[in-house]
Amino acid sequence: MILFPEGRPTKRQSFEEYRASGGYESAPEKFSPQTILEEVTESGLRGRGGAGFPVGKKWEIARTTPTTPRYVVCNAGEDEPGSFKDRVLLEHHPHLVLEGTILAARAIEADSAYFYINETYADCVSRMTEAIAEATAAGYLRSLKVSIHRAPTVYVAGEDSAALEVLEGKAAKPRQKPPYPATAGLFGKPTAVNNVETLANIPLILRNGASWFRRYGTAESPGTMIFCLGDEMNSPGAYEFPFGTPLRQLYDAGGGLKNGKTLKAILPGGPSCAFLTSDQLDTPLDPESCKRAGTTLGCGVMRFYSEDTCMVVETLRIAQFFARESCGQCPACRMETSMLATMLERINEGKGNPALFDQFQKILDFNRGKGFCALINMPGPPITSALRLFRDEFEEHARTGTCRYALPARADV
């Protein structure tokens, strides 16, 4: 099941190569909707987009909601800083993702499927357009209608309900929930929204069986996950490992930090998770273990920070990112993200005072859950963990406006 050995994706797989490897064996009508649902449920597959919701349960809700038509959306709106696995999968394994989408549509008895692809991913759009044409000519789509739509490059556009708004021709703004897309999604109808990596697992589960899938990972989190390592590593790339793999193994696979620098901190799940320190490298990479360590796995974007990183500057950049990416629809989110960034700017510039440090948690607690989507909660874990783990740097900045690590920051969050 390892798609990306040593961080390097396999070559771009053609239609003929995919079929020769067993592709589309599950596409003919030998699997009923109930059989697909039972196999996916038994596999324990959870969504790979960050929330980790059981896929079989989501599909069962969509299928049993007594409203038609039903829809499937492959969410490739990927705009998470540092994430590129959707792009790699669509470019190198388009038929794997397409077959997974076909099976999802059959499972919930959907008439139409939509590929919602980041508008900057022109190559992905081209590859999926070609794959859809090839599968259609071979008769694999049957009566399923499949179309491709461009996703705007704003962070909240990747949220599932915001994606539905864009597909309906509206602005990329999340909906208030409930209702959830599985019961009232696209055009108010039951909709299964799954990300690219999730759907890429489906043909392999149907082809090899749920028990095969459960041989990888942990009892609570079966299977594998693709992790993205950035340019701070000696060997950046997309790496696939079973859940439960020690973080140290991924770090070593990436060749460690460039220039032989010592590791200081880790963000194991993108900008919305809590920081870990270098002495937590043996943390297993699965949602449950990460939760026990005080953080989350998110969608698998790994960022490693070297010993000479100013954590005040990095935390400020994360807060500014969320303030910039708030869609402004929810007043509490718009005000909170802006306020948190402003408070960190004051500390960074040496204008903070001891009382300011106590305000962060109060603001986060007061606004928790008051937005239509999770963005209102996202700045909290990186800010509070940085303040706890690197307090001396924040206090030094508050006093002097600088610290021993105040070097130029990276170009992204």
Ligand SMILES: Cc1cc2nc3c(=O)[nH]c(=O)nc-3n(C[C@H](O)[C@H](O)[C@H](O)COP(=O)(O)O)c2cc1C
Given for the second form:
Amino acid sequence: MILFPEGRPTKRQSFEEYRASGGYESAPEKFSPQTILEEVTESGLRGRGGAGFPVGKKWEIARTTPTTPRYVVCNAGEDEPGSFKDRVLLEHHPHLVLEGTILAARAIEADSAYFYINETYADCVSRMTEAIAEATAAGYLRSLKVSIHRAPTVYVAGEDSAALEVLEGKAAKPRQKPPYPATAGLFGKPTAVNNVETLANIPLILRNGASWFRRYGTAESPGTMIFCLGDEMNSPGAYEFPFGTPLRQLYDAGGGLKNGKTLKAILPGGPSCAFLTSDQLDTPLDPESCKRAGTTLGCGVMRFYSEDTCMVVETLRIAQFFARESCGQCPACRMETSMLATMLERINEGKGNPALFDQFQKILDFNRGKGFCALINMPGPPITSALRLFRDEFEEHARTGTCRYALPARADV
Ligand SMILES: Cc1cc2nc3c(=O)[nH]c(=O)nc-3n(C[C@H](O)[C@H](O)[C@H](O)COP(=O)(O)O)c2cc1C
Ligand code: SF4
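Let's see the other form, the form predicted in complex with the named molecule, since the form predicted alone is already up.
Time for the whole complex; same chain goes first.
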């Protein structure tokens, strides 16, 4: 189950190797749609694309919606800064992801499946093209039509309804919900949109059983999660750990920060989550424990910040990222994301006064949920947590416009 115990996958699995490891044993005679649905529901698998929605429940909704045809979309939009787990899975385990997608299609009785792949991932496209040809020749696809589509490299293009718009030939703009894709998705038909990592779990669950899957992780969050560590670490890479593993274990697996730097802060789930401080390194890595610690796991992009990081500049970069990535169709999101970035710019430049600090929460509260997608809620947690945890730095910047830390902040988010 641990795909990358050493941190980095070293080998690209071939079709023969995948079959030799038990791949494609989930023949239709053995696994009816109902059996797949029951086993996946029983496993407690939740989506790994960020929202953590129960997979069995999403499939049940799609399957019981009487409209046909139904579709499956494997979401490899992956434009979240620092995330590369889906690329690693598609490149190294294309058949695992393909079999998971075939099983998802069987579960909801879909007749077409789409691989929606980040347009910069040329290697993934060629690996999947090859895998689809091999599986087709071996008869594993049966009547399922499978195709590959390129996802634009804008963050919001990975949002499930925006992905459906792109697949329909339109601009990458999220739809207002409800209806959700599971009831009215691609071309208005029931569609299961699932993340690559989510689908990679499916063949393993069916081959080994839900109770085997539940042996990993916690009772509420069974299984494992792949975490991406960036270049600030001595050993960056994609690490798979069971839910509930202490954050410290992941930090140690990454070899700690480069140049022997001391840890100052952690962003455990990408730019939309709340910061933790170094004394929270023993927080177990699962959604429930992270919630108790005041943060979220997102899709597993783990960032560690060293002692000499300016948290004002880091927070500003995150706010600027959301302002840049807002697709702009909801006035509240457009206004909120640009205002937050401007306010942080003013503080950073020494033009803000402390009264400005209280405005952040008011702006966030006023706009919460007023957009077509979750992006409108994303800038809040990093900003409010940074203001709470590193208040002195914000006050210093607002007063002097300078930074007491030696190093400039990283160039990316
Ligand atoms: C702005 C934004 C960007 C997103 N980008 C991705 C993405 O690149 N890949 C992904 O799987 N999910 C992404 N999501 C989440 C999807 O909307 C959706 O929840 C997910 O694909 C469902 O799959 P899962 O249930 O297997 O997690 C994004 C959501 C938002 C709001
Ligand atoms: S909330 Fe923001 S990103 Fe999402 S659809 Fe509206 S404007 Fe676009």
